[in-house]
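Given next, in structure tokens, is a single chain: the form predicted on its own.
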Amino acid sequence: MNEQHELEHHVVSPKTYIIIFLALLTGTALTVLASYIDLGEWHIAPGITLFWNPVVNLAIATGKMLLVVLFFMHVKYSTKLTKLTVVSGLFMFLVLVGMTLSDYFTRAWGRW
């Protein structure tokens, strides 16, 4: 029984496929055209300014790596295990991402 779920693989159709290369294509597009927009910015603190434009890049290309994950590495319909590791991937990431941002940011920059 086992050997028989792990020959079955789901079947996506063209149709799938080409409905998210559009939504890739116009992610895409978004992106240009946000980067020729000056979306402002935001005043945190005194002397932490937070830019729009990267903030709506990143989160349109969070949203093109979801497609991409999800669709063209089969993802969504693998198994528990799969979506496991991908997702510990992601964590184990954040991570390291945060360890650097942490150290980047509380640096005596100008101290020295």
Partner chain sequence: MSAATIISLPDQSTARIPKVNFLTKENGLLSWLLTTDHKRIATLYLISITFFFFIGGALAGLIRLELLTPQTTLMAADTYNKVFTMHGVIMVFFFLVPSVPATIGNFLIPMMIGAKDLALPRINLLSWYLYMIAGCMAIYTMAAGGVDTGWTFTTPLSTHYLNTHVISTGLAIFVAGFSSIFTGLNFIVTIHKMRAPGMTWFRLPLFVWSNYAASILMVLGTPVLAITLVLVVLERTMHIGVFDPTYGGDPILFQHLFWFYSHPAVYIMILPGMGVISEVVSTFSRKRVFGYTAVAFSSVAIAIFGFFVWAHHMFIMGISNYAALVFSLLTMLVAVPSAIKIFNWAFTLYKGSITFETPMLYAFGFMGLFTIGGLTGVFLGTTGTDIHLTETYFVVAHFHFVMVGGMLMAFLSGIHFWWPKWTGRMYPEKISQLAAVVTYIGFNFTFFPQFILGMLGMPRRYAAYPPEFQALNVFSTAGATILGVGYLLPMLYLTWSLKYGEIAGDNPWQATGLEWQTQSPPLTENFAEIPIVDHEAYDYEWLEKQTAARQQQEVA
Second form
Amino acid sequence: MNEQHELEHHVVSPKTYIIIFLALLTGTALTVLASYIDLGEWHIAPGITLFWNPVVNLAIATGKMLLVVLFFMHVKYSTKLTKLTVVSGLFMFLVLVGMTLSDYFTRAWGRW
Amino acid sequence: MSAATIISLPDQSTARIPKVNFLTKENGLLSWLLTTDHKRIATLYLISITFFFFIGGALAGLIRLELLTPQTTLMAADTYNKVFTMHGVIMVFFFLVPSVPATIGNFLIPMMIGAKDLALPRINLLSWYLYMIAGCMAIYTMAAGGVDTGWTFTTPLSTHYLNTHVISTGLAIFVAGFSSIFTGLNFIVTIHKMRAPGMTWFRLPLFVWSNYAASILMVLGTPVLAITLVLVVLERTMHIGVFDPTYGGDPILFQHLFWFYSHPAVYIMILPGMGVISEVVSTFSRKRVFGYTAVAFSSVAIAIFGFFVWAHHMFIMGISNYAALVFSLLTMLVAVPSAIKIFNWAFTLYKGSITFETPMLYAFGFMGLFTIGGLTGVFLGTTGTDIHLTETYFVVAHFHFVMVGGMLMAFLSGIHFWWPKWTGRMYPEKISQLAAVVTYIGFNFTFFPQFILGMLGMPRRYAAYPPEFQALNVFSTAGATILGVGYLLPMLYLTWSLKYGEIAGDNPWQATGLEWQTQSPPLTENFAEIPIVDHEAYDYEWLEKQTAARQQQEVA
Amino acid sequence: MDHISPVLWQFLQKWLTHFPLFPPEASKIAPQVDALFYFMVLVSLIGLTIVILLIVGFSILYSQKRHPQAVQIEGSTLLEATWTIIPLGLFLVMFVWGALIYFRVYTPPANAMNIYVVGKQWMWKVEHPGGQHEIDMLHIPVGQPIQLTLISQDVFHSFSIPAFRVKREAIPGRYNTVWFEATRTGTFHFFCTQYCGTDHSKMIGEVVVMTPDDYKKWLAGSTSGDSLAQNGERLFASLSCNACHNARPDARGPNLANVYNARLTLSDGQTVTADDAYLRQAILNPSQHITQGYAPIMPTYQGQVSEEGVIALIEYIKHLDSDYRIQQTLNTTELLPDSEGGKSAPASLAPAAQKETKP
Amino acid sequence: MTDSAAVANSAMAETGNSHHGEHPPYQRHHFETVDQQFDATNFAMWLFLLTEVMFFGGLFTAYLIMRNWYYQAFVAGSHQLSIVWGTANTAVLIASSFTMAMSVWSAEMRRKKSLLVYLCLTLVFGLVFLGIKGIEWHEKWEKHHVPGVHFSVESFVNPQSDPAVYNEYHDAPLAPDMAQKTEEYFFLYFAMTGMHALHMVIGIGILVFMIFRARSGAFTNGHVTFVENFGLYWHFVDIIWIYLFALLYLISRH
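Follow the form predicted on its own with the form predicted in complex with its partner chain, if you could.
Full complex below, order starting with the chain above.
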């Protein structure tokens, strides 16, 4: 019984919290610094260009988000059900954004 | 009608309704208004949604009356617009979305899985209060002069071109949305965490599965509608916005966000109804549901695929042709699980021992009408035919076949089926069978001509129309009067049965669900003792053994 | 029968003889749409019949009286697979078939004659290139591909011609196009099918399909004198567009001759086609797409030019394009007699925009 | 770690026994065990956060589309935001998330005093965040950058009129039509930060309530559900801000 409880009610130590806290602050500093540097762009195909700055920004933000979710919100120590909930939330968010944008980005297809 | 029946009522001369049950436990208005008992909240919901159903129904009657003649005879065009808008808003957000989940689902889900209550009883009560607040706002809107955006709130019409009560309607739907979110959230948590010992996922009744699937849609879809309506309200008040092209916004974006909720909302409305049909068909053919797993998973499949198809409402609006392709393809995929369900129900009858009580008649009605509704949905999901048929009466007929022919039939089926459990008394069988048949006939008369009208090109939401459409509209209105009688009858005889109905006993249908193994009406805690489940759902052999054992016990 | 109720009897008779149950097929695409429609009706009827037969058949065979003891059956993977795969297959056939039609309806052929339609609360304003205006009427020749360029001035409208089986929304802020080719003469209804406010149901109009000769006569009889392009030219001058958009080497704006349907390179390196939609954006939201080599100095004309004005300007810009004019011979021959071939625009056009001044 | 595990285990042992003996006072009648109650409410909180994700999802979608269309206006608009305040606010909010996590830890370890301290710190950080947000909003008000209310495009068509921003970024003037689209940016800015701030205000209300309850030892008796669930909410609000900061403030600083 106790082992099972330990899995469910894992008490994260303050040490971990402090490390995560510092990592988050570092991430914030990094993302601000990165935004001041022109990271250039990548011409994938004629007419389609990827700018690195927003990509890096969002990547750092996502990293921070993952730290908060996994440690502050204890998902790393949670049940599969909680993990599934988190993943399905992210998935539906991406469906909403991605499928809507898919309309916008393909409107010009066949018109050039 | 033959006398073949499975109804087994206790001896009426000695039978009594249990003195202690959830209805009599406490008395007084406050004991109802502050209750956390899911069955009492379900009762509150039942009363309130019936109220809204009849408001919405009266508005529908006005619409049909106006359409009797080609000219605007009964009311002016803007009155007509307000009437169909309020009909849509009330029927969609105040009747169809909460209908089966908030009433029958609320009443049954804890009992079906062997729990004392929903996981969050106070949230459940809050959700009813939110519903009522929203309902009052909707009533206020009507009293204050109404709104004429159509329930779809198309921007920029709703944001900048109307002087009616768009804001109060928007907020009413916003609040009603949160009521729906909390109900869905509560169901998911309850089904995950409150199952009785032994109640594994694949022993759950299919009603629970389909409500689970609908709840997923409520939780994930409704917030998007909420934020969309917030943005509409902000645009109206601040004269700036992301939806109005005059300010650089994009009205198509509104369509995306709106249908992201409102298409899955269709499945919110129909899935719980499908659950009712599974229960009813199984009970009245004395047979387990054919291909339990397929039916269960098809509910979940509908829920998941239901999220990927919303843009099929926008094929002619100028979305990308390639996006239209993808959304059309996915729409075809979402049609398949519905087909699976229909055939599985039909094959549940195979080698059964079928009787034709009222719930079963309604279920048959559902199967026929939903098949038509579903198949005509394919006409609209196919890009090529959608161009001609969309925004005409074909669409109106299609979704009324699904919503009224499907969901309302299922709702009435469920109400009749669980009425004895809910009130402890039987409804009168003969007249209710008549009502079911009348509903079926009235329904087909009302809505089938609208398919032809749609093919002819009659646009929806027209207060006046060219005279060549009149004939079919007259048919439709005539059918609507029959349909109206079909809906008034249950209202009357069900109320009558509250006092004069026969005493039902615990299990009048000899059904297998856990809810039938407790007294009628149930105790506040549902069960005297939490059951331990050791059999699958729809296990009639187990039921026979159980009954035999109980009889032996009584003899002893 | 008529002794029951003479009124009802007459009414029924009238219905049976006077009211259509199926819309006329009056365009090239209509039979194709209908073929798919009939196919789907057929499939639906077969499906529905199977379901009803199963329900009724089983209800009779296995009613409690005949079959008092139910036989418990788990299910059948084979059967379930059958009724998963067969509907899926049929639906996919419909999907492909429908998609082919969809692309046909929304991809106008190059030789289509363009007519502008502006939706507003609560009427349809049709603008022919020759300058003819119509309200809630649309005159077209038979046997000629017609492209409608639709836009709304206020809210969403939807232009639907049931007899042609085509429909497209007219939405504010964007051009949508649809095309059709009428196959028989006659008068057909068109409707606004997207709810657009109080008098939504009054946005009904008529398409008059005429023989090419009648159409020519109609064109000549209803012209107000100036073509759309000429109106555009006047607007072009009165808005002082030619102050920048002239062909001088030091011009502050790009030269507009031959710009229609050309590939433009924008200042951010992207390339776009200068179609109607692009030109409209360039007039109303100029700084969203700046042509390479030019400064974002053009003021916006949002609020100063009506949708009709924009249409006239676009039509004018089109007429600065020699290739385009060849496609448009049907309209332009009568109305712009001096604009054939690769020759210059009419003498009345603003000199700054004329081809002769091109470097 | 061993220390904390021991305390946690003793707490669990107690709850684990609960269905043999009497129910603890905080167990609601319809739950069989305290564990079931904790699991259910925790899961419910996660589901609620799921709805919140979708709620903000609509705004993020609108943002991405508008930004794609009116990139220059969004850049110019973002230059009006103070990166110093923004970064400071991010740090403040991360700190409040950290103290919230420590509050949960304190509750689990049944340390009433440290729970109170951390909750108060969380409250203070939350208020500081709102204060800074208020300063920023006030600045927008002063500069006529509140959409719908005497909005002015002066700073964008004529950047020199705004020397503080101009000296930092040397923005070229925007064409008038693009300058108008900055209103779109600020509309989304206010909608998103406003919706976020509304969540903060609700959170702060609950925090105050929690501090009162915590004083009477309500959360340090082994029943950590409420603190834990509120923690989830608070961290979620933090996550939203992390993205808002990246999207609204850091569009193009180089």
